[in-house]
Each structure stands twice: as structure tokens, then as C-alpha cells.
Amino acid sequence: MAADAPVPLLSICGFLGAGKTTLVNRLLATASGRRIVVFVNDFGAINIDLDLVETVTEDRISLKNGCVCCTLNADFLLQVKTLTRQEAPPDAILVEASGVTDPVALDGSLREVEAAGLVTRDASIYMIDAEQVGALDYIDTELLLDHANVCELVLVNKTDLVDAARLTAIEEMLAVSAPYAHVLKTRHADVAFLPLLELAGMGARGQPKLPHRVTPGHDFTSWTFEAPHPVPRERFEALARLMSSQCLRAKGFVIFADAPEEPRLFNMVGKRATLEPVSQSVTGGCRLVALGLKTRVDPESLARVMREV
């Protein structure tokens, strides 16, 4: 592991009361080991059992398991340089906005924080509560609209308050004005904790390990494929491609046929994804894992692309 690889961050939006603070509290909960630095508007928000507290300050609360809140501010920045350039340095940041926040305007401040190279921003998670949706007025309701099409993940909160006829209007809704978002539906905001850090790509610090295979939870099944020698190019691409319209997360090595002394890091977000160079050394030619909706993957039809190579 690089002592300077950026440490991987996931952002939170959605308008007040979606359960954006629910969320944290969930992730905070079951970190699994995971050492998580959540900076949040209010960290005082954020209702942590006392059992949990090592210490606290004026701006920061240290959990026992190795987790953090820190106040967002001015300082974010500072903030950031001092907990990942430190001797043991998170696994994660969570950056919940306010509730008023727009995603655009975070995602450039987050791109100030990777170009630094302290980060590298895996995905953003827009949450919206379901039974809220029906009462915002129009302006309100587009702008809604507007901040989840540019979120790769998109939460609908408080399902269990709506009935069947108002929560089928919604998901068409954002089929429309978010296409190229994965939406889950959700209660208390309780998507379990490792398919959420698969999905929005948050591996471990580094280069992240071998593929594996994931225990799903949250309807979520997962789909890996190995090959003993490098893949033809076009061959793969056309997996990518099938993958984007029916998986939330892919990620894994590959090398090509035609560079076989390449090898490629592969990152897929939603509709976004990524091929890097690696240095390590990789064998074999593809290795892959894939997650997404249990309603939506289609196993056979993705082993299909691959099945002569």
C-alpha cells in the first residue's frame, strides 16, 4: 500500500429530513473495522452512543473503533491534508452536505480536495424522502430532480410511508430527469453497510485487492468473472457496456490482447468507469466482480459476452 495513495470519498446530499444523518449513524455503527472519517455540518447531529466516544474536542468526536466526525467548514481542506498524510490515515471520508446543498457546488469543492491528491472521489448518493416528495411545490420538486441527476446513486427514503401508487410514480419520475442513476428504495436509510461501500467504490486505501466475491444484502447479487489469459478488447468493452445498463459497481484487473504487458485497473460507477494503468504485478488476463439489483443482472447474458474467451 502506497503511504501517499489518495484515500477514497463518498459524498451524502439530499434536502432536510431525507435521512441523510440516519445514514451516517448506520455506516458509523457497522464500520466492520473500517477506520471512516465523516465530516458533516453538525457532527452534534449525530447521535452516537457514549460507549462508542474515545474523545472530544471543540471540532472532532474519536470513536473506539477508529472512527471520526469533523466539523465541514472553511477548514475542510486543512482538515483533509491532516488525516490522510497522518502515520495511520482513514479508509474512507464521508462527506454529508447540508440539506441545502447543491451537489454541483460540492462536487467542486470535492474536485479542489482530489486535485490536491489527498482523495479520490468514488461516487455521490443523493437521498430523498419518498413521503416528502409529494408535498414540495413545483420549484422545489425540479430542483430535487436536479441534483439527482448528477448523483450516480440515488436513495429513496421512507418507502414504508407511501403506498405502492405513490412510490412507483416516483422511480418514474427519476427514470426520467435521473436516467443514468441507480435508484434503491430504502426504510430508515437501511441499505446495509459493505454492498453500499461496493457500489459506491469504496475499496481500501490503495490499490484496491483482488476481486472478491461480496455477501450481498439489500436484494443485491453480485457476478464475477475470471480469465486465465489477456481478453480481446473489443470483447471486454462490449462487457462494459452490458454492465453499465445492468449493474450499480464493477470493478477489477484487466489486461488486453493487444498490450498484454499493460495491465488495467477497471472502476465502474453507475454510467461512469475507468481504466487505469497499474504497476503492480497481475496474473492472468481479467479478473472482475459486478453488484447490482437482484431485479436487474442478468448472469447469463454477461457470461455470454465472455463465454469463448
Contents of the next structure:
Amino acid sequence: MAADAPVPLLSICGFLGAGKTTLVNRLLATASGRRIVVFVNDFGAINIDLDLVETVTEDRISLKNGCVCCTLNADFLLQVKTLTRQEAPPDAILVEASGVTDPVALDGSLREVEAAGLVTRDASIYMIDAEQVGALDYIDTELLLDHANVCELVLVNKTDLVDAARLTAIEEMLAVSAPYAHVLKTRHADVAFLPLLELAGMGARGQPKLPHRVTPGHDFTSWTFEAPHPVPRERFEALARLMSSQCLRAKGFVIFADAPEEPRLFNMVGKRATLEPVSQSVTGGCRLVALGLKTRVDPESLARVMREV
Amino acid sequence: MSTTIFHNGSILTMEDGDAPEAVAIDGGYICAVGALGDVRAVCPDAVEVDLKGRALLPGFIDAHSHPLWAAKTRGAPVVDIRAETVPTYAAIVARIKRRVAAAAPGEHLIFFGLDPTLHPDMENPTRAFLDTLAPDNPIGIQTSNCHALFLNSAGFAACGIDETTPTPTGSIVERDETGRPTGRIAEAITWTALETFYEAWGEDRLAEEFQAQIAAFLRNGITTVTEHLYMPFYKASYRAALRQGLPMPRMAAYQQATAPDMAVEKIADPDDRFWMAGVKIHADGSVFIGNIWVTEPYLDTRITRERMNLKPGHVGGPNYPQAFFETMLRQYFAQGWQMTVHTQGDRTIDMVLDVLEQILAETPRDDHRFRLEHCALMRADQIERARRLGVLCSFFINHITHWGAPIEDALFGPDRAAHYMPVGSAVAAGMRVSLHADTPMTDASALELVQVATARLTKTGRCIGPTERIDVETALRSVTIDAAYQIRMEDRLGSIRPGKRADLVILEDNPLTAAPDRLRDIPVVATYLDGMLVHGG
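Rather than the form predicted on its own that you just supplied, could I have the structure of the form predicted in complex with the partner chain?
Up next: the whole complex, starting with the chain shown before.
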């Protein structure tokens, strides 16, 4: 059963030069034992320490740490099929789309892969080159904002190349025009990415099992929430609404007071949230792990709503 | 065109009987259906298409759409401000400012998609406010339901609407005490005003966007559409597309009537590519701006009060005075046209059925196939009455996905939401229903219609009206053979039967056995129109 469960799939979009490849390189170097498969457009840009490389073929680089780097091409669906059906499927799949890819269109093709039951869509990340933004014309500015609006995590990268006033202007533009995106400032795509992956992988395969908390790193904050008894549905919905505005991701079990026999798995990625029935027995009332950007989360308001639950 | 045989897949004919093994088409018609050996025997030199386990269905039919109007309304340079693209009103204002800053002097600008139920901080933009945003360019902000438009002073001037302009019967022009328009106009005058903008953008733009629209229908396996707000000057675009040999879906036109003395164009086509099918009247307006006519008032909520500007106890009204509507209906019905009447509120439906019952009592007509369009708040007793009168319903089921949550929470409450777009009740009553996306209001996709009608889930996964769900097979009929029946083409379109037009679609998976929550994602592998491959391969 375990091997059949879908693998979490994350996507990275952004204009050419935004820093996507840097992010991928960083990720591969810091996978910490997680087996991540990355689909990239351009092999040439991937900069992997030769000592780490195990095998290289025309369209695949396998690393000694278990990660794999593939080229993104027409065989994407087939490759995902092969990867996810192998004996030890990867912990996560990451798709780095080319600079011109519209995340909305990408979302459509990723939905097809998801429809095949191979993967489950996880966070979508959008990268912006802080230096480039100011030079964009009207059409590209609108395109960038449309893209940012459909992604959960927006990285404003290369902040070291612009002055404070310019950076504030970018942040203000995003706050008004992409109000639901979680924005993080980075210099060289230096985001401690791991918590996002940890949470993505959580419960994805086999029996859902939640670690006590994820490693938040310097950009994120993470916390757990537990209620000993079944919770009123409307209170939980209030909490979910608040979390969807403040947190990037939340996952866990919940038992509603009006349906104590039907425990649910709550899974929130950005604004999308699902409540699925779980087969195994769950005791208590509610147990959640949530993750958000330090800059976005207001621990006090969350704590207040949690107390009410 | 050589004979082609399709085999080795699931063939859903939409006819009674077992699924056949093979289908052959020749010269734009289906020529044989049956066991592979038999079909091969009658078509010995055919090219064979191995379906490799995929599904073959008749091409889909969208019974209520607006392809050319969609090209005008949604295509560039119209700026998309729908909530799924621009999530808040503050973001819309910022986008308008950026667009105006980039505009050429005097350039006409339209922004499409303002939505009182989906833009949480929405305000009604006044003429004065829009003048501050755009002092020199004519600009218009159109609501996502298409029925209302907000204009600035330059916009009013460009459209020739001022204090001296009378408000046409059936339309709304909001004015101050001196009669000066204050920004918002609604219904038919909206669509004529918008033509000023479309004309300013020129014919080339329209041709290009029209091509993109018809390609989108074909990409979704839709081989027959209706132009449900046809105006005589639309003809040039269809004729041009056909003359250029563009793969245009079959087009059934329903001419828009706003007065009783309109000449309905008689357009017939031996090839069934473009014809005049009937006359459309808007008996009421949009659920989302409040100009529909209901028995039980709208809920009194922040959305209805602040964003829709409705007073507590609001029950709306019909678009036209009842007598005026009756005169129109009698006129075009007497000319023998099939009638399609836009009705959302239950009181509007009462009014329409009252008039129709009287007309039928005076001048009985069999097989009139009188249609009610959208039917959001149709009551159970009205479904029974409609069936008795031979009236057919075409449901705008996508309301559930896009606006289901605010419909239940903010507009009508759980009891009315439970039977909103009552497709299940109509099917149970024995009616042959159709479903539609009303493109440009929502994007064209027959499989999406099927999924929404069978699951009735909002975007966030809430089920609205579980008892009104229908099974996948019935839903498929409603976008094929039953939709063909509703446009009076069931003898030529909508199913796989020898002698019918060779309009076919190949789907990656069989919708009858695919995961019910993934129907909309089933890839459309190929679309055949009149025997020609027009999408995929």
C-alpha cells in the first residue's frame, strides 16, 4: 500500500534569472537524507559537485544522497509514473518550470499528473528578481502579479541588489496586488527550504504520522496544536480560516464533536484545504502541525483562536 | 476524405443498446456502427484509428453559450480582473491605475470581472471615482456576470449616454437627481455600450480573439455551440470564419429580442454549420446584481446590502414590464420561432409560464420546445408545470462551483441553495435537460459541466444541494443528445448513429468509469467536426 500513496509535488516558477536554479542547487545540496527528484529545464545550469554524482545519463543525474535530477520534457508523465511506481519512491518531486511558463498553465498539466493518482500537489513557489521588477513594462508586471497570485510562497530574491526604498515599493505592490501570497525576502535564494519539504512529506506515504514539530529554520515558524476532546466544527473552521491567511501549510487529524466516529485528515496548502476520512483509529480530538513565515504569522491571534477551539 | 474506422475503445453512443465495437465515418457522416468485423466488411478500404482503450463519444454540445460575444468580452485587450486572477478590489484599483498609466491618449479600456460575491472588499465604483483614476481615457468596469457596467465620464461620452438619453425599456441607468448618469448601467444597454469599445479596437482584434474562442471550444471537445445573444451584425464574423475554412463549431444562433418589432434573420444552412435557431429574451437579469424576480426576498447580509446595494426585503423584478414582455413573446412565438427565455428568479418563471400557458391555450402548438435558460431558483411545482407544458430547462450549473458558497451564505440561505439549479428534480420529473457554461461567464468545458452536475461541489469542496445531483450518464446526455434535442437537432447531432454528422470526441478515459472527482481533468485527446480532425490527433 505504502508505495501506491501519492508523492508530494512542489513547483517553482519565475521569470528567467529570478533565481530558480540557485534554489534547486541549494536544495539538492541540503536534502539531508530526503530523496528528492527535481525536474529542470536546463541541465547545464545545474551545478552539482562531482563528488556527489553517482551516475549521469542524457536526461538524468543521480546523486549519491539519493536525489535525482531529470530534464523536463514531453515524457514528464511517463517519468513520474516510473519514479513513483518504483520500489522506493522519492520523498518529494520538485518541478522547476522554465522562465516563460505560466503557473496557471503549469497547474493544468500538473493536475493531469495528479489526476493519474501519482502525486499530490503541494506548495507552489514563485521567485521574483527584485532588481528586475522595476524594469518590467506594463504587460510583464501584470504577468508577474498574475503568477504571484496563484502561488503560495513568493520569494523576492536578490534583495541585496536593490536599495531599501525599491524593496519597500516591491513589498507594497505585492501586499496590494497579491495580498494572499506569503512573501519572503532572499538574497541568493537562501531560503531554509527544509521545513516546507518536511511538512509536504508528512503523512504523504503510508500511515499518516506527524512528527512533533518540524524544524523551522530561520525563515519559518512552526507549532503544534492539540485538543484532547472532539472539537466543534465551527470553531475548527474559524481556526482553519485564520491559518489559511497566516500559515503556508498545516496538517493533522481532527475529530469533530458532531461526528466523533469519523476522524479526518486535515491538509492545508496555502488557500487549499481538504478534509479526508482516515481509516486508522485516531484518539483525542485534534492534533495539527502548522508552518508559516515568521513575518506573516501572528502567534497571539492564532493562540487566541486555538484556545477557543 | 477517406473512410475512417474507430475501434478498440469504449464507445459511448448515447443511444440505447450495447456499446458497439467500432464506428466508421465517411464524407462527414457516421456510416457504420457495430461489430468490428461487420464495420470492416462495409468499409473495406478504411483508415483505422486504434483508440487504445480510450473513449469515443459524440462531440459535445453547449446549449447556451456566446462564442463571438466571449471573444468581444474576454479577449485582449480586455483586462481580466476576475477574482480568480485579481483577488481583491484594492488589487483591481491598483491594476486599473497601472493600465491607465500605460494607456495611449484616448485609448478605450475595459476591465472584466468585478464580482460582489467574490471580491471581499468590493465597492461600487462611481463615475466620480473612475474619473479620478482615468480622467482622459474612456474606461468601463464590467461585472463578472456580464450584466452591469461602470463607466467614467469619458466612457459615457464615448457611448453617447448622458442626461438626455432615455433609459431603454428593460435596461437600467443609475442617475442623480438631475438625470446625470452616476456610473452604473445594467442589462441590454450595457451590451450596446460595450460595442463602442469593441468597435474602437477594430476588426482584426475581434477576428483573432474569435479564432481563439472557437479553438477553446474544440479543444474541449465541443463541436456545437449556440450564440445566445445573437445580433445581426454578428453574422459577418461567422461567415468570415467559415469562408476562411476555420474549424468553427456548428453555431445555432438565438437572436436577442429587446423590442416586439425586430426582424428575425432567417439563416439556414444545408451543411448545418450556422443557422438561426430561435429568439432569446431576457425576462430577468443576474442573481449577482439583484435584478431577478423572487418570491422570497434575498437574505439581508453584508454582501447584499453593501456590495450589491440591495435593501432588506429585496425581491427584485422582471427586466421588462409584464405586458411588454408578453407582447414580445407572443410576437416571436407566433412567427414560429423556438423561444429561449432567460429566467433566474421563481416569480419570473411564474410570469413566463403564465404567459406561455395562455398562448398555448389560444394557439396550441406541438413540439414547441420552449426553453427556460439558467433556472437558478426554479421551484418544484414549476418544474412539474414546465414538464406538463412541454417546456425544457437549460441549467447554468457552473454557478455551483464558482458562486455556490456565497449563494448559500450570503444570497439565499441553505433551503433555497439546496435546490438552486434544480437539475436533479427536473431529470426526476422526466425532462430532457441541458447544461451550459454560459461562456464568457465561465470557461467552456463539457466535462466540467458533467462533473459539477454530478458532484455539485464548490471550489472549496462544499456540496450544494446533494439531492439535485444527477448520475454521470444523464449528465453526459445533457451535453450531447439531450442538448441536441433542445436545439432541435437530435436527428442529426448528439449521438453516434449511422446517418448522423461525424462530430466525435476521443477522451483519454471513459467518464462512466473514471474517478468522479476527476472528470473535468480527463484529457480531450481529439475532436472531429464534420469528419475532420480539428483538435489533437
